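Presented below, as structure tokens, is a lone chain in the form predicted alone.
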Amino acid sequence: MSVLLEADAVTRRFGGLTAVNEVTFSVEEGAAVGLIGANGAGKTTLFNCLTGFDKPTSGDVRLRGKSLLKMARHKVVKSGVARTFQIVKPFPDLPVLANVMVPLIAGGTKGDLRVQAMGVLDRVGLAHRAASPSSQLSEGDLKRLEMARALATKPQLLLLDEPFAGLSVAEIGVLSDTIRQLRADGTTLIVVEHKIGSLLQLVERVVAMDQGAVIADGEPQAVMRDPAVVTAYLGGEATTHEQH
């Protein structure tokens, strides 16, 4: 498979704090990669750098070999990179369908936007709530709406930031099935998640971060046994069970 995304020595400093420290890794087209680390490890800041929400202090981010650093945020989305957020913020007074139509309109999408938005909602199992105000959705359905809004931009690469946070076991199961289907449809995925057991069922590779730097990168079970990961993230006890 060809390389889709490259992070090349990406560093982000905030004054004297180095939030992301020379992070280098690549993601092949069609892959599903987990990004793990304790709170404050730099995961969301890295996501921000990869998606144009923040500019690295140094280093480069490339999509199919082309640097994204000088692109405006909407141009990064247009190039094929979309993300979700830990805190879901839909337009609460708008119906679910309209929430998904907004990114279609913003992206200058042609054709019947209502039909296209319904197609996206169907992909995430939310078509039956199309007419509901988003303020009436459960936490699990809000996460699926967040995913639908990102998918409406037709991304080649989708970055999911803690998609399972706040969800019940049943809701995680439903959303996991949706994520598997997205990958089957050809979407490349990078997933930040603290619920390790659920994450390991979705990805074939894990990148672990600590204090802004990558400390392990490879096959999930090997990464979870890595002494540096055990010490920094799992509190000194190797496990593949849920970590909250």
Second form
Amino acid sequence: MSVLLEADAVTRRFGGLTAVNEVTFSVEEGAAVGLIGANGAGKTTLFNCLTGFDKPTSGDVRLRGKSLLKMARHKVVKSGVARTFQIVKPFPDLPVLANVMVPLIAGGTKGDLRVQAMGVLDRVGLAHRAASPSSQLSEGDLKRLEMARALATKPQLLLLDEPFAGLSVAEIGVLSDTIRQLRADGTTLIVVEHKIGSLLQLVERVVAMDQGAVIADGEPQAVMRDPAVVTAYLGGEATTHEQH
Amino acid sequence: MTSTKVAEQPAAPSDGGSGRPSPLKRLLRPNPLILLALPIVLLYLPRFVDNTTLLQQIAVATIFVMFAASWDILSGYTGQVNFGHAAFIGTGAYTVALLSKYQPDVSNELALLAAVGAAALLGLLIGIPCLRLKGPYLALATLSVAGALVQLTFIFKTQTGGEDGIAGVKTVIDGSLTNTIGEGLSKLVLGPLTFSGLGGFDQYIYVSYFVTLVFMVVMVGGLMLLGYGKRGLVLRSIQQDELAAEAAGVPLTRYKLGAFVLSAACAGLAGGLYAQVRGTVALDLLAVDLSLLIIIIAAFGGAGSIIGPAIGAYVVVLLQNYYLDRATDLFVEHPELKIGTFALLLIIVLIVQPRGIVPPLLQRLSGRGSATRAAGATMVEGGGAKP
Ligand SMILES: Nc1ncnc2c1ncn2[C@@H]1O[C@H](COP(=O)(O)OP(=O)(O)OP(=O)(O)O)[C@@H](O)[C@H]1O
Ligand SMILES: [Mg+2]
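The form predicted in complex with its partner chain is what I want next, because the block you gave corresponds to the form predicted alone; please supply it.
Once more the chain from above appears, this time first in line as the rest of the complex follows.
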């Protein structure tokens, strides 16, 4: 399998704070990688650097060997990288359907955009809210909308920042199925998630971060047992099951 | 053990997956029949109204419709609120006037094209630095450009006439295209004999009336097609959240600059046409008052809908230039009170109906039930003028 994304010594400093510290890893095409770490570990900042929404202080990010750093954000999207925001960013006054039509239009999609947008909404289980203004959605539905909008860019690499936060158990189940389907269709995934149990059902590899640095990277069970991960992130409940 | 999955699965409803485009299609566009009614009424109005003073003021209002609609495609749609729209209007008007003065051989049509070009170029020049500005900073930047142009007219006083402006600009009667349109429609609506029987000045009023109407319908129609189409949706998404729009793959710079240039070009055309309708240009076409009046009109009518500012322009300009003067002598003696009156009116309207007067009205006329009302926010984003 060929390498899709490479982070090469990515560092991001905010004044004296090093939010992301010399992070190096690569993701193969078709892989599903979980990214975990305590609050403030630097996961979102790393996401921003990987998707062109933030510029690393140093280091490089490459997609299929080509640096993303000098690329405009929409070009990054065009080259197949989509992301969701941890703090959802809907277009609040636009109906749900129109929210999903924007990436379709931007991507130059041909054909009936409404039908296609409806199809994307259906994939995340939001079709029944198509006509509602997104400002009227629940937190869970907003998360799904966020996902639908990313999917509508037809990404090859999808970065999800806490897709399950604020969702009910049932909603997590639905979204998990969607994510699994994406994998089956060949989409490469990087998922930040605090709900470890649900995350581990989706990924075959976990990268753990602490204070900006990668402290473990590998097969999920091994990473979860890694002493550094246990102390840094999971504390005493390392081996217990997550609570929804 | 996290195998809650099995129990969750039935919670995935896929109702509506077949796509129900028709109600949504309606949400994205106002009823075209209602929109067609307006130009048709305006076209035949002179047949029933022979008050030429009123017709003349309607022609002026029609120009303001273009001012307001061209402001809206930038400010109402993308949220880059332009406080100096007069800069583009004045550029168009002075381009036409200066050409008429120094190059009288240049045809009126070509002069209008030059007005469009000059204003578009200015739009590009202002638009680039404004890409990074927001809220009050953008307001200040756009405001000061218009101010700088006023200074420029003083520096080139011999050419521009300074405070006196330029008189004797070739009018719509002198332009073959405008005169053909104006005469043709006058004869169509009034009858050939009636029109030929009018005196010179009255003929000029009718020609102005119909020419402005045709330009307005084309411009506003074009802007509405854009605004209610795919590109308009993208522009709205930019106004709602620039980062989210970029994450959706929207080329932000291209759209924001494009809106700037298009807005400027349309304002330049309207300004140039205004010069040909009035036969004069003066500093009022660059003034802060004009820029502010346009914002008042747009917010009053309903920013971010094109049709709202368009109808708002008729209401406000006819009140300002015609009805208020006839209501009380106060406004005749103190015309400067008018803009204050409108500001007050605007505040009242915005308290009662934050989306402006037109969008909610159109929605009701289009027969949209309460179920789809909320979603109709797409049709108009009333907070268009949010700083
Ligand atoms: N724009 C910014 N300016 C200054 N500091 C920032 C900025 N963005 C993030 N930080 C800091 O960088 C560190 C990493 O933040 P980040 O949001 O990446 O963490 P995270 O792992 O996503 O946390 P969470 O799990 O809470 O989402 C934090 O200490 C945060 O306060
Ligand atoms: Mg985060």
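Numbering follows the first chain given and starts at 1. Definition used throughout: the rigid core is the maximal C-alpha set that superposes within 1.5 Å between two forms. Keep in mind the model is a prediction, meaning the values are calculated, not measured.
For residue 136, the displacement of the CA atom between the two forms, after superposition on the rigid core, amounts to 3.4 Å.
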